[in-house]
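Only one chain is included here, represented as structure tokens and corresponding to the form predicted alone.
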Amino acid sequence: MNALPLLTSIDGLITPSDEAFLPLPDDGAFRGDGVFEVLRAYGPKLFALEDHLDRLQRSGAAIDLTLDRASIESETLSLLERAEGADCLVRIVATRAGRRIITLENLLVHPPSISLATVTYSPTVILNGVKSLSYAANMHATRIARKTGAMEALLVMPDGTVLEAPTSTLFWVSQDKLRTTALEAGVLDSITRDRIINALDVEVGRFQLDDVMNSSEAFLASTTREVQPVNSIDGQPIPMEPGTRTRESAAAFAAALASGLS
């Protein structure tokens, strides 16, 4: 695998990332007023580019932010050409000032499995389903979880309804059924989540934390993680890690990946 050149495109101008210049003022930087997407590049190909751009547009529309989709797409592809075939992450950011920021980033290194700690969280209804730049609460939830010795947070509403991890969808197996939280509860419409639900028999609904704590297996799913088994929640081990349904979901996503690269 080739080394990744860390590059940034701002409004189509590509520079080394440490030399990129963002004109200010911009409420994207000052107030977190903007939207973003993160895509996975497998060599020269992006996974589900159109789906990510569709969601970026939905996020923009939800906060009355008009996007130049054609420019974002062409600038993304132009920047990816400069990755020289390296596997990487591609981050797309659109700010309130109208800036188009696209970056090449190294892949995150995830362990084979992950421990979670529950963090009480109330979704902001006005931003439900929006990948806005206002992610400070999500990031702080991870820091809270790590202070307990866990690796990541599991967001749970005050009434005990299970949501998701700060940047990932949670799936688990309870009563021999693969389950995940319904979008209506306030979780993100994850593209990886969508691929797994479309491929397998998944029960979608509102579930209490006890259902997850009594699960036989669980895993996180996201662009950066793909499918990552969960080994414990609040210090309580998950019996099977990875379990049969986790492996089945990983295989289903791998098949979706093979057909979804562009």
Ligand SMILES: Cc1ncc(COP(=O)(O)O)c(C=O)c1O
Second form
Amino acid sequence: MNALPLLTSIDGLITPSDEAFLPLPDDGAFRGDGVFEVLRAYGPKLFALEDHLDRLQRSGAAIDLTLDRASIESETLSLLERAEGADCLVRIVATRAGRRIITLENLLVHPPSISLATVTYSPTVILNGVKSLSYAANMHATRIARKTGAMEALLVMPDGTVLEAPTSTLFWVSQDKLRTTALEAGVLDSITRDRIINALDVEVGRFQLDDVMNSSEAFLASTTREVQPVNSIDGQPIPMEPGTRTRESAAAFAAALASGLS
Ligand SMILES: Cc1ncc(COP(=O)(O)O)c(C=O)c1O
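For comparison with the form predicted alone, kindly provide the form predicted in complex with this ligand.
Below is the entire complex, every chain and molecule, led by the chain shown above.
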């Protein structure tokens, strides 16, 4: 298969990504003041485009950033045509200066299972549920986790409440129940999480870390990972082969995927 053309659209002007031109000043670049989405293209089709645009609009509204949704949608579809049917990621960014940035990116390669390390983290309350460009803390949490030898961080509040990973949702099985953290705790309203919750019996709430540490299986869920089993947390193995509930969740997501492409 041909390599994906790494292209960027800024306000509708498409160029190679390494030649894209962003006029400054723009607090999107200077202060992370803006919002974004990452979508997955399966061949020529996008998964859950409307849900991603809805969340982008909600994120924008939450920080008083008005978006030109129609232009974002049409520019996204025009750029996707240039991928010529390659599986890829599509990133949409809306900045404080009003720029619409859309990029085609190669898929991330995720291993079949993943190790986590806990990192203490307090959500920025006024940005709860907002997919803002201010992701430096999320990115740094992953680096902190990697310094301990794990592959990804598991964000945990100072009071022990389990949140999520920096770019994905955590699900786990405890007391024979599939569980995940409630949005009110300050986690993102993940589209993958939503599909799994809608398809399966999931207990949503605020849980302490020891509930997860005692889980019989756990997995991360996101647009780029889909369903990825967790094999250990802070060096403690989590039983997995992957487990039954993880396989059920992967199957439920696959079914949602089949009906959510456009
Ligand atoms: C903090 C956070 N949680 C969860 C997710 C997963 O969301 P989605 O399933 O919509 O990709 C993401 C996605 O990037 C994220 O940034």
